[in-house]
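A single chain comes next, written as structure tokens; it is the form predicted alone.
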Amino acid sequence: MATLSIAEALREAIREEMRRDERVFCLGEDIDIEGGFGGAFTVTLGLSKEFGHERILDTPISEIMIAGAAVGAAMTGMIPIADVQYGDFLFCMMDQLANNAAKMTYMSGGTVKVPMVMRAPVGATTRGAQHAQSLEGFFTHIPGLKIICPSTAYDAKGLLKTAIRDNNPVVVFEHKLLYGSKGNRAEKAALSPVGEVPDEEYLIPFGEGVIRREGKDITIVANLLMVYRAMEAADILEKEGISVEVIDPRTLVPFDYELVIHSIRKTSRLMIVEEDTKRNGWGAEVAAQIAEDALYYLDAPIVRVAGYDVPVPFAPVMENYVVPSASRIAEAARKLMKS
């Protein structure tokens, strides 16, 4: 076993897959320039020393080009791992991702595969509205894309390796405050979710969530940073006699509804926590699906705790107000218990 940060675990996944399959390569802005960080958050640091710049490709600052090159390479049999410095820039790539990557297999009757991975950092980190969004909800809406959200080092490595081996386009959302990056790329208010990662190869199947904490009164489903905020809230609530079960879905497409339903059969209450804005978020879809499939297991309305429906503010005090906190989650849980 090795003890790794999420950034290190992602790097190990890429390294192992590049060794395994010569078709795998990386491309993105500043992903391994001399003296650079290894991308915006150190994930690709040092990989060119082993694989050379022909497989660790530094690109111009052109997200539309990165996506187009990745889609084209995937269609011809390569396996690109594309890196976008901030998830917000995925909007520059929407035509290639939504109209090309996601649709080519369907439009070709299955004869064309698009085995590509798009890695994107998300989350608010006092960088202002254009570098702070959580975009999961946008991309869960696009048929043909798979969406994963690793919140631990173990999951980051196992899910990324699965993504690289998938014949479909996969978008990997990674929270900036969870990388555990060091030195010049250490984030203010970052967590350090280092964890044990097996030395031997392993894969994590898509569509299998995990219970991070067992409880009997309320089920909370949360992703990325909100997993940790939910766990913090659960600690607060435990002292008040409220037992919270925390589920990390790990992948949003496909989604492990069976695990959530199994949990609410025990707790009878459901809360969904996401950093993305509340309106039309992935949490709304989960709530709707549970209402369709498992309404009668619930003793109270489903509650959603999410970012407010505003652009993420630049001022730290306002950003902290907009992004769900452990105290806001705990207060919503108290109200839910009274419902």
Second form
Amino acid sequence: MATLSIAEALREAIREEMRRDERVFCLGEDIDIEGGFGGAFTVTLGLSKEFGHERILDTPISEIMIAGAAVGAAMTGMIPIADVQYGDFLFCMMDQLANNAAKMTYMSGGTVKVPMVMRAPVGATTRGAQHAQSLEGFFTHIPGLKIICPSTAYDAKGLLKTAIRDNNPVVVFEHKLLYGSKGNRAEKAALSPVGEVPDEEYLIPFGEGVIRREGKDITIVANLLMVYRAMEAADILEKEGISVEVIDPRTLVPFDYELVIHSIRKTSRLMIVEEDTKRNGWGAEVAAQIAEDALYYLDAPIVRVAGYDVPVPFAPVMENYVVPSASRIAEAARKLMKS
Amino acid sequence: MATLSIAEALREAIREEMRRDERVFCLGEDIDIEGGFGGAFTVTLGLSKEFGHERILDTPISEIMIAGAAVGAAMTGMIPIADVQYGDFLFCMMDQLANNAAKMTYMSGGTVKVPMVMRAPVGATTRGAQHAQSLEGFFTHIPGLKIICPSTAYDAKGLLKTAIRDNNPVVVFEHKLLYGSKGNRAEKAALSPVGEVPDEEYLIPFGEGVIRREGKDITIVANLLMVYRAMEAADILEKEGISVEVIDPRTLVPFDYELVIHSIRKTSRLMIVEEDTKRNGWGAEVAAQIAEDALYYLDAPIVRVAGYDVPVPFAPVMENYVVPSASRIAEAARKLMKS
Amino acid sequence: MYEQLFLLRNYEDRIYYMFLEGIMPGTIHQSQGQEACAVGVLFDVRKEDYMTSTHRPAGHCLAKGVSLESMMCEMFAKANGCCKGKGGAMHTGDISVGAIPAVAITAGGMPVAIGAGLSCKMRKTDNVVICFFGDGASNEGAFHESMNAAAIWNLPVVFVCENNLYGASTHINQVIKIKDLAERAAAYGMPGYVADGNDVLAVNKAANEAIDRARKGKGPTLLELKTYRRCGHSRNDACGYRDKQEEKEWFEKDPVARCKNYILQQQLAAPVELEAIEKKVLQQIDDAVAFAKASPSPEPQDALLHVYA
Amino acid sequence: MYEQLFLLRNYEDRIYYMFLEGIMPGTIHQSQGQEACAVGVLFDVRKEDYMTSTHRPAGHCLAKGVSLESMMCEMFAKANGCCKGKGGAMHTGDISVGAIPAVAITAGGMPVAIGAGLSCKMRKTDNVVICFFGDGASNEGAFHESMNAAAIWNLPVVFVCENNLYGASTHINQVIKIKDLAERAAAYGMPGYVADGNDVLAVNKAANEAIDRARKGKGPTLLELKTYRRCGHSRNDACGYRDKQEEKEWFEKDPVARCKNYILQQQLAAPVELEAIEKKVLQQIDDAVAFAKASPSPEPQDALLHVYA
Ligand SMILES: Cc1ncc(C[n+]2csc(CCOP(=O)(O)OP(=O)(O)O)c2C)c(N)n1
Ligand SMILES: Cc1ncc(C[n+]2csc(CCOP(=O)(O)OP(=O)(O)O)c2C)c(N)n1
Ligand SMILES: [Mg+2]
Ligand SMILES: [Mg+2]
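Following the display of the form predicted alone, present the structure of the form predicted in complex with its partner chain.
Following is the full complex, with the preceding chain placed first.
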């Protein structure tokens, strides 16, 4: 057992897969320049020492090309892991991801495959509106992609390895405040979700959520940073006699509805917590799906606590207001218990 | 009263606004080359005769530039109406729309405004996956944009004029099969929703849906082409004794929840019909919102009939299967009545 | 070569007529008049070499070796089309012969070619990538990012710009200020050449030089082929935006007729031999049409397959 | 000019120290060492001229006339910042002095400059647009599409590429194959020039020529300014990727010191005069810091305002 941060766990996953399979390579801006950053959040730091600069490929600032090159390489026998420094820049490559990566297998009638991974950091960290977005809701809306969002080191390693071995384009959303709180590129407000990671190889299948905490009054489904905020809220609420079950879906596409439905059969109350803006965030789909398939298990409205529908403001007081906090979650839970 | 197709109604709206206000201009690819098409669907055909090629500006095939130029012109005193030939190409300009157009007002603390209109045709018309998408769900997810989707000539003219006068970026989704069925660029499967349009000037405020048909058993909320499919389904269902109320929200952001809630208080059953793919389509948000705010009015699950979660296939038999048809809507309605 | 030129021309003409008859679904973007580009460039490439194409892919695909039957079936939206009826005209391709399914987003296939080029290089093959695009596409950001990447990484990619003077209805001189698009190569430190795109031998020569460079690890080339569409941009386009004199001049340079005349003049083949070839090709097309018509349609629910590999 | 150079340098140094102290939120991208670019280019522009900027906008904004206080308040996330605390360092701007709020997406401000240029032209003003971007940005698709549009429409835009040799940690020679980025202008039929970006007078001269052309309706120019960051790319960057010898050589060409030496050598001003200026500027900065610290923070719920105009 090793104790790793999420950044380290991701790096180990990449390292192991690159050792295992020659076809795997990384590309992106500043991912491992000598003396540089190892990507915006150190995930690829030092990998070029072992694998050389051909397989850890530093690119120009050309997002269309990065994504398109990943698609082309994937279709022709390679397994690219592409990187954007901030998820917000995915918009610059949206055409390649939505129109090519996601559709090539389908448009070809299943004759080509696109085994690529797109890694993107999300989350608000007082950098202003263009370096802050949580973009899950855009990508869950694109058929042909798979979407994962690991919130622990164990999951990060196991899910990324599965992603690399998947024959389809997988978008990995990583949260800036969860990479780890050590190192000179760590974020001020970072949590430190270091975790035990087995020494033996393991893979985590997509579509299997986990219960982070058991409870009986309310089911909270939350991802990435919001898992931790929900856990905090659960602590607060427990003292007030409200028992919260926290589910981390871990992958958004595919999504583990079974686990959620199983939980609400017990709690009969559902809350979804996401950092992404509320209108058409991934939580909207979860709420809609439950309202369609499992409405009768519920005794109360389905509540979503999400980023307010505004761009992310710079000032920390405003940013903290926009991103769901433990107390906002707790407050919504109290209200939900009364309804 | 004039009887206009939607393409004509949109053209008249642009013409009137360009006459009224010098700041209004159009830009896009092939929008009015001499002897050309007038945009992919003739909306801007012939306008350069009256306004000249400076105000009806044919551009290179440079979507990033088109959207960015609209943002820049809007911030500096002009009112651009930008055009993409197919909505699918919005992905090429996504960064400018999501990161700049939608956020500039906010990031500047309200000191700049971005009065621009982005027009985009959507809908499947046997052209294959990259010329077929309905993209509403991506754009309703971006705070700072307004989203409209006119389904009649009257609405097209009135809403577009309002959009042009709005101080914010407005995305107009127009359906390829609704532009009109005349002219050599009309679509084979096109409907012909010509309509009466008053000679006097009128504007339609955003956020006001309309009831296209009254009913008492089920409320169907549908937009664009799906309004007509829902109406067809309602005809079928009426014969079976099921009375359907059809609501056309007309604008997705802002959305007229009041009208929907008013309707479900009567019908106690809600169905949402959209051509966009189901997972995280705009219907997901509507369902989620109703499940949060008005759950107690409902006697049954909230049902969504939407494009299946696949890229749009080329073969007409498959395309027709993917896009909701009147019979699929009717079938879902029957099932809903039983639940 | 003539056989291929003749095939491309007649395949597309036949499609056009069937389209007018209304027996073919979808839309079409044809390349009559540009056949020498596809044939000249691809004549000597290997099956293992890759190609990326555009919304106007029929000629490229035939010349790259996608089977006539499978393309015809795709046009008829049949289950045994090269894309199983899922792709349609604008996404024609067959990866088994190196034809990456065409990308209908203008210039959207160019970054894909970079990936294929990286792949050829990283896997230490000496295969190359042919990247087709149009004059209009050269104003897209994707063009710029792709050209630069190929240059700095010295990728085995041959960029083939078919300059047919128009992007849809827009004349190229209205949207660029330079004379030749080949000049843009200099901005990336890449060689750029112009060739007569209606002369299949000239195209073949220029292309083979570029391909040879790429194969030997000497990096990418931009090849601009001056050519012209005989047809409209897409269905129902009467080309009202084109100058009639310009059309006339270009129509006289028809690449298929030119090749035929050349062969006859140089006595490289006898008229009867060419006639025999033509007859064979027309028969192949007839057969393909018959085959496609008789082929089964996909089931509606097949739409749900192949979203994931 | 020296006053401005000195202001830019000391404003940013002061910000840096406060950042280290931990009293300033967010992140910073500073431009110490590049001051001559901002000052030289903007020295003679009008308030009515527009400017687009980047993730590294402080120098541009000060030189364009955004008030020191309002910028300092923005850095402190105060309600009276130039963006009301909503924008932050990377979105600094003030449209009332022509400084379009900065775009932090690399090259993302360039198409915006096209729009501003169109606007200046269509409204028949003779105002111009200064479009700042970096060497790294020149590999973005947005660069390409913007340059071409400006060229074909003959827009009054001056493209200013501050080539500081690095895009984040990546040396420019690793990502382009040509010598000067100014060469790229030729691909658009636009004039392109190189100037010494650490010599404020050389910058001013080159910029004024370009601005003059633009103002007279003679179209856009690409101006490449060779310069160097004295600071890291962003906070916490020790520049481990830079060659120490390279750093040394460039640090010797410091634009602020150089301007000062020039003034003294040419006896354009006496040392005491310069000292007085410096003292005044430092006092202004002190005052701005004090003012910003004393200014009110926004209310949390203010986050909900200004989504729409
Ligand atoms: C991103 C994008 N923008 C616009 C279009 C619409 N469109 C299809 S073909 C075309 C013209 C392309 O011109 P060119 O690259 O010269 O190719 P050609 O049609 O002449 O073969 C346009 C504008 C598109 N398919 N994709
Ligand atoms: C689209 C996009 N990609 C990547 C980044 C991350 N990033 C911020 S600054 C920068 C380097 C920019 O280099 P350059 O244009 O030379 O400007 P400089 O930082 O040297 O001023 C990068 C890669 C970004 N902000 N936007
Ligand atoms: Mg062309
Ligand atoms: Mg730089």
